[in-house]
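Only one chain is shown below, in C-alpha cells, and it's the form predicted on its own.
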Amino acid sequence: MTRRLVLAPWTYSFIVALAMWIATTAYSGIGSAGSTLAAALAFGAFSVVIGTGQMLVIAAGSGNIDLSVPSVLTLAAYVSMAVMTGHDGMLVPGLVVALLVGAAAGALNFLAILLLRLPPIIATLAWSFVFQSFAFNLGGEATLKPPALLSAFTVWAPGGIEIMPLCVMGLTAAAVFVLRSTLWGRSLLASGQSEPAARLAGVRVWRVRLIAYAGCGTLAALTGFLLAGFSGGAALNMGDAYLLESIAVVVLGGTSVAGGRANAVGIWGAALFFNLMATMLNTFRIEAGIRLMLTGALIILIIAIVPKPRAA
C-alpha cells in the first residue's frame, strides 16, 4: 500500500508564506526578493517574541489566554523609555526595568485568576485597562524617544544580515529546549493535557502556570522595549496590533488552543505569513476592506486544510 506524505501541521503556514513571497517577487521583480524577505523577518520578529509568550499561556491548559499583552507591551515601553531618558548608558537598566514590569504584570494576571477564581479572559482583560491607564498617566499622548543605541540595534544589519531576527531565532531555539528538555516545560505540557493527571504526578500546577503567565508578560515587555527602539519611541497605540496577532500566530503555528501541545518554531511561519500577506496585498494595491476579508479567508482556509492530530 502506498504511504501518503503527510506534512506536520505547523509547516503549512511556512508553505503559504513562501507562496506569497514568490507571488510578490514575481509581480515586483526579482530585485525586490531580498528586501521583501528582510522586511518580513524584521517585522515578524516582534510577532514571534510576543507570540512565544502567548504560546506558554495557551499551552498551560484550556481557557488560558492573556489579553493584556498589548497593554503590558505599552507600559513596559513607556517605563523603560522614561528610565533611559534617551541615554545609551542607561540601556541595560532600561531593559531590566522593562522585563521586571512584564514579569510583575504577568504574575498579577495569574494571581487574579488563582485567588479571585476569575476566568483568564476576564482577569487579563481587566488588568489590561489598569496597565494601559498606568501607561497613559506616565507618558500621556507624548512619544518617549529611545536611546540611539537601541534604535541602531533594532536595524543593525552587518553584511546585509539583520541581527535582531537572528537573536529572536535564538529565543525560539531556547523555547524549544525549555519545552522539550526541562522539567518545567514538560510539566507545562502535562498540565495543559490533563490538570488532574498532572496533580497526581506531583506537578504543582499553580506554580507552573504562574511562571507561564510571568513569562508571557516578560516577553510582551521585551517586545515593547524593542518595538520602541525600532519605531522611534513609546506610543499609546503601539500594542494595538498585537492583541489578536499574538493569538493568531500561536494557533496557526501549531499550538493547541486546548492546551498540552506547543510549537515555538511554527510561530515563525505564522508571523511570516501575516507580514508577507500584508506586503503582497499592498503590492497588488488591494483596498483595505478587501485585504481584511482576504486575511480572514486565508486564515480559515489554512486551519481547514491542516490535518488534525489523531486522538491518543
Contents of the next structure:
Amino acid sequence: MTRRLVLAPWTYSFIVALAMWIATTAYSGIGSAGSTLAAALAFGAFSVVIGTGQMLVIAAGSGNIDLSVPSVLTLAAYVSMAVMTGHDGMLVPGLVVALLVGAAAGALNFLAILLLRLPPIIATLAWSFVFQSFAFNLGGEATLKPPALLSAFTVWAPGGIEIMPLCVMGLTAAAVFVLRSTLWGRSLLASGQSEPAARLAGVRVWRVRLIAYAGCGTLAALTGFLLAGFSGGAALNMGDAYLLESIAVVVLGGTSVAGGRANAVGIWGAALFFNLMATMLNTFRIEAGIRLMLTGALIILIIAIVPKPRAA
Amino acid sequence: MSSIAAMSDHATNGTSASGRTATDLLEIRGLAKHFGAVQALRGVDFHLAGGEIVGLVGHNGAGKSTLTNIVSGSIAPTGGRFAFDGREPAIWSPAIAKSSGIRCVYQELSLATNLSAAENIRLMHRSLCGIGWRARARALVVATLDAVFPGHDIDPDRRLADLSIGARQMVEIACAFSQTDSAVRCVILDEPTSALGHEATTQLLAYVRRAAASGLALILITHRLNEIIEVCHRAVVMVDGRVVAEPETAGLTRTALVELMGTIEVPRQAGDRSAAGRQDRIALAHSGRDARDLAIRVAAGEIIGFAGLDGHGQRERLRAMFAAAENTAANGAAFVAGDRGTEGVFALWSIADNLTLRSLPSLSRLGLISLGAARRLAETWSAKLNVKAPSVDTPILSLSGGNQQKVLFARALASDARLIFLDDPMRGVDVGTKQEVYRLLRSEAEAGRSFVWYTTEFEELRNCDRLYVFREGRAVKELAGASIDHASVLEASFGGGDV
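Instead of the form predicted on its own shown above, give the structure for the form predicted together with the partner chain, please.
Shown next: the complete complex, the earlier chain at its head.
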C-alpha cells in the first residue's frame, strides 16, 4: 500500500496565499511582513463573513446562489447606521436590526424562489435591485457615520492581535461545527447532493433551504454592519466588490458549485489569497489592467491544478 | 413515389396462420441474451412469415422487449441464430434493420416532441429532401394517418408537444407504416393501443388486418389480451426468457391465455405468518382516488405487496401513502428507493453518513447530533446487513450496487419508523443479498413493523401477507394469504373481459 500525499482541494489557496505573502515580503523587506498579513486578515475577514453565508446557499444544491448579497450588505449597513445615528449606546440595537434586515431579505429571496418558482439567480438578482433602492431612499448619496465604538472595535488590536478577524475565525469554527454536528447542517448537505433522496429520507428540504438563505442574508448584513464601522460609514457602493468575491472565495475554498459539499475553513485561504494578491500586485506597481488580468489567470490556474474530487 | 405499406403490392404469399414455410420473413433459433448476470432470453425460437400477425404476451421481464429490440437491431444477442428474409446478416443494427424494412412503434414514444408530425416523418425518410420536402412530408404523413385513422383531426404542422398523448401515438404509428424508397416488411407494435381511445384502437386493429392481408408481417405486444385474440393469427407466450407456448388464436379464450402465462408455478413457501391476528392494529389506512380505486389498509406487522404490470400506478400510490404516513403515523415513515442513483444514495458521503441520515432526528437534542451514537448505529446496522466494506467511513460509491442497496435498507430499518415503504428496491441485486434482506424483512415484521412493498418480480410477492393488484392507475384487487398465486395476480393485472 503506497500512500500518495494528496492535499485537500481547499489547501491550495492557503499555499498560494503563503507564496504571495513571501513574494511581497521578499520585495519590500522583512519589516513589512507583519503589516502585510495584518491588513490581509482584516480585509479578508469581511470576505470570509459574506463568503460563509454564500457557502450555505451554494451548498444547498445545484443552481442555488445569492446574488443579492451586495445590496443586502448595503441596506443593512444603512438601516443600522440610521438606527444608531452615531451613538455608542445604540450599538446592540443597531446590530440586532441589521441582522433582522439580513434574515428578512434572505427569507424574501427564498420565498420568491419557492412560491414563484424562479431560478435563484433571477430571484436574488431581482430582489437585489429592490434592496439597493431601499438603501438609496434611506440614505441617498450621503455617507451615514458609524458610532465611534464600532469603528474602534473593527480596528482594535491589543498587543498587535486583531480582535475582529479573531471573532470571524470563531464564526468559521461555528460554521464547521454546524455543518458537521447539527441536524440542520447534515440536512443541508443531504439536500445539496440529491433533493429527491433527501426528501425520501425525511428531510424537509424547503425548510432547510429557507434557513440557508436567511443565514446568508444575516451574514451579508453582519458584513455590512462591520464594514460600515471599518470604512467610516455606509455608502451606496460599499457592497459592489463583494458580489463576485463572495462567490469566488467559496468556490476556491473547496465548496462544490453542484452543492452538497461545503468547506468553511477553505474560505479563509481563498480570502487571504485575494487580499495578498492585491497587496503583492500593488507592491510590484503593476497597473490596474494587468492586475485584473493576472487575478483572473491565477483563479483559473488554481482551479485547474486542484485535483478533482471525483475519484470515488 | 410515396405510398403506404398496406397499399403496396409487396410479397403477398398468403401464408396460413402458422406453419413454418420456406417463406418465413424472420427466423430465430436459440436466441439468448444476458445483461450481466441477468438472463433475459434463454434460447428463444421464433418465426414470422409475411402476412402473419403474431401476438407476443408475457409478464414484465418475460423477455418480450429484449426479443423485439434484437429484431430491431438496438441490442445484440449473446447467442443463437437470426435470419431475416432467408439470410443471416453478418452485422445487424437499427439502420440496417430499418433499411431492410423493419419498423417499430414503441410504448415510450420515440418521436421528437419539439417538431411537427411532418418534420418527424422527414427524419425517418432521407429521401424527403430538396426543395419542397415539407409539402411532400406533410402529404405523406396525412395520407398515412388518413389510411390508418380515417377521420383523425391531427394538424401535421403542429409541434407534437402540443398534441394529446393519443394523437402523438397515432403519429408514431403512422410514421412506422409510412413508406418512401424502401418497402416496409415487418412492423413491431409495442403496446400501441395503451394511449389510444376506443375508436382509434378499432381503426388500428382493422388496419393491422388489412396490412397483413397485403403481405406485411406484424408483431403485436399488448396487455389487452382480447386484442391478441381478435387480431392475431398466433400468440407467442413468453415466461422468464423462454417461449412456453405458441397457440393459434382461433378458438383461444382469454382465460386459457392467462393460464399459459402462469405455467411456471412454484409452491408458496411463505410459512405460517399469521397476519390476520393483527388486523385490529391498523398502522395506516389510505383511501383511493375514486370509487373504483380500493382503499388500502396496513396493519401492524403486516407485509403488503403492490402487484400488477409495471407502470400501472403502484409507484404513485406508494409515494402518496408515504407522504400521508410521514405526517400522520407515529415516528413517521421510511422509504427505500429502487432508483438508487437519483433517489437513494448521497454520492459524496460515506456509508455511515448515508445510513444514519433518516435516524438523525432521534439521535439529536436541540438540533445537536450525538456523533458517537450515530456512529454506533451505523456500525451496528452495517454489520447486521452484512455490508461488505472495510469500514463505515468507506465512500458509498465505492461499494457494489447490491451493497449500496443494503445501506439504503439499513437507513430505513435503523430508523424509528414503524412503517416502511419499498419501491421495487431489489432491481439489479444478486440473489444472495435478496435472500438476506427477505429474512430481515420478515423478522422485522414479526417484531411489529409494517411494510408496503412494490415489486416488479412475482417471486417477491410470496413474502407478502396481502397484495393489492394495480391496473390502469388503480388498486383493483385485493388478494390475501392462500389466494396469492401467479394466476390470480395475472388475472387481476390483465383485468376483466372488456379491457
